[in-house]
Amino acid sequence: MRTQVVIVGAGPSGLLLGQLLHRSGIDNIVLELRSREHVLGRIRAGVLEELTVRALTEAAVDTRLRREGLRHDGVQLCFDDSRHRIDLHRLTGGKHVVVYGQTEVTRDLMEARAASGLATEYEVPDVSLHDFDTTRPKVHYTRAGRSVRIECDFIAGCDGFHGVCRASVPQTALRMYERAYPFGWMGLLSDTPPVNDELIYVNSPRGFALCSMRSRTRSRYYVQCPLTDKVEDWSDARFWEELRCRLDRASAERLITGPSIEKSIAPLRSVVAEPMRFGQLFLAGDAAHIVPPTGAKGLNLAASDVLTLWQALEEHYRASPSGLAQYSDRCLSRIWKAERFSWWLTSLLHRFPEDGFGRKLQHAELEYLVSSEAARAAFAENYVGLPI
């Protein structure tokens, strides 16, 4: 078998790469471990920059997007049991974000590659990776006990941090950055309206809280726990009892609590593999970064990573090969960028195990960022995302 492009990896980067070359005229076959139910399963984050938009535009897939999306101005900084909302809009000349779950977009793309008749292949668990670093790649995996090998030009590794893209390079060729942080999130996902039109970001005495939401009906919010904290050790009632404590008294009193539809506990970590090139294959998402998910940065650096290598390999068969060998220094440039806001905002907003000194440093940042327009200005400019 032979294609162009084969792509490992059917969550939103690879899917949303696969129907972005497809509508390019360049032909890709996507491969994923796990099932499509399975990899509908994952809960994850619903914050979109205008890029990220843009992106799904491209690909002609932001049909239900556009009807459901809550489109975001603002967002909320609460400590001292006061409020203070940041300006998105005004302070970046325009720009905003929207709401709307991994998910949904994971599905939007499902969909529409199922429509356009497109091959993906669910349920491959022994993928291999051959010869990436000569000019004729292949994968190897079996189908219904049969063994596949398919040629391609190009590997695109979009299978995430314990994918076997990243972990087919050679160790020697690699350098990992990587920074744990000693606590995690406990999330809970439920049939509640939000309690509040706008994403709440919570500096609390007992602890970071988030308040967001996947709809209008539907919420979803955050407390940090320690690393050691099981789901089983959180109760309904004990989460919404402890998000209610870390929340300002007004918010507290509007929060409409109801029945878990989901609940997990996530550690906070920043990893940076570099480069994201060796030879023909290009890793992009959380197969090259993970970030903390303070900063909603994830799937929104996975979709531009995933429009630079899409405009690259557009270039490359248009005979103009530069893109490809700009790919990893373009995207490792606003990478680095989202790293130091996602590294800063966590600093920002939780508590660590250190003297007081740490906390008043916390509470001088806090004071200056709601009072400074220059601060709040680069608040803003880094959440709503900064150019490519």
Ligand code: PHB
The other form holds:
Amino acid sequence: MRTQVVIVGAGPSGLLLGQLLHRSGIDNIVLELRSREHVLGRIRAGVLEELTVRALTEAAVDTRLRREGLRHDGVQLCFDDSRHRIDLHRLTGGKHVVVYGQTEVTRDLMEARAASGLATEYEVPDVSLHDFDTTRPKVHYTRAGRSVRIECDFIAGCDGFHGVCRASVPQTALRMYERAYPFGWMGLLSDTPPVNDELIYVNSPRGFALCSMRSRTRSRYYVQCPLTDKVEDWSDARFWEELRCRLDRASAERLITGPSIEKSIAPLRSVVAEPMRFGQLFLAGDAAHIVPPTGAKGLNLAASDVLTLWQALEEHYRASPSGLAQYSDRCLSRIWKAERFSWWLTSLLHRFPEDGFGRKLQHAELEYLVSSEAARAAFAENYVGLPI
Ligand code: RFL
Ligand code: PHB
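Can you switch from the form predicted alone and show the form predicted together with the ligand instead?
Whole complex next, starting from this chain.
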């Protein structure tokens, strides 16, 4: 079998790239380890930057997003029992973010791919990459007991942080930069109206909390928890009680609770792999970098990598001077700024073990942030997303 681009991974990065390439007339095949249902069952991101919305528009998968996505012009920070609004729209000269779940983005992309009759192989357990340091790379896998070999021009590694693509690169060709945080997020999804019509990021003496949403009737909440906690340790009742304790009094009184429809724990980490290109293999999204979710940047960075890669591949196939050689440097420049913002916001809002000095600094910084227009403008500029 032969195609132009083999895309490994059917998460948002892989499916978005596939759709963009298809619209440019570039053949591609997507290979995914898990089932379609498993991919759709993962509850993750909720906040899209305008750039991500633009990428989905380019891919012609924005119809439902435009209808159902919630435009947010501000976010709120909560500490010392009071809430402070950051007016994203005013502080950025008219920008905003859109609340629309990653699950819905993925579903829209899957449906568009199926409607275009494009090849996607789900539940392929043994993808392996070959000869990507030559101009004739190959990808092997097994389908219904028979081995399949695809020859291609390029491989796009969109297979997330634990995928096979980055792991196939010789360790000497790769440099990893990493920071781990001593806590995780316990997340709960429920069919209850959100406590507030804007997101609330909370720094409380009991730890971080976040009030987010998926729609006007579906809420997504998170509380900081120890890394050793298991989902079974968190009954719904315990979660709601803990969230209530971390919120300001007015929000706590308004909070409407109900049965969870999903609960999960995510560790927080910052990782960047450099470079993002090895011969004909290009890494994009979580395969190359992860951020703690505090800044809502992971999916958005994935979309900006994919936009950059799509443009470079399109130029290559049009035989114009192509951005393929600059791909890694272009992406990394934006990635490191998002890594910085995500690390900073994580450091500002979470409770760290035994750190009196750190807590005083957090407090000083929070007071500065809510009292200084310049500091709020810097927050807003990063939150809505920096340009490519
Ligand atoms: P994904 O989504 O991990 O998809 C990779 C796909 O590759 C498959 N795969 C393989 N396929 C074939 N062969 C193999 N050997 C394979 N190994 C793996 C996997 O099964 C999977 O389907 O990576 P992608 O596409 O790069 O997308 C990245 C985003 O998923 C991620 O950055 C965001 O979810 C991060 N994130 C957030 N990002 C935002 O922009 N805004 C947010 O509000 C936000 N909130 C979050 C988040 C991540 C969270 N968690 C769980 C870490 C909130 C949370 C709690
Ligand atoms: C979410 O809705 O899941 C969400 C929102 C904002 C974040 C992280 C996660 O910073």
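Numbering follows the first chain given and starts at 1. Quick caveat, the model's predicted, so the values are computed rather than measured. C-alpha atoms forming the largest set that superposes within 1.5 Å between two forms make up the rigid core.
Shown in the overlay between these two forms, fitted on the rigid core, is a CA shift at Pro321 of 2 Å or greater.
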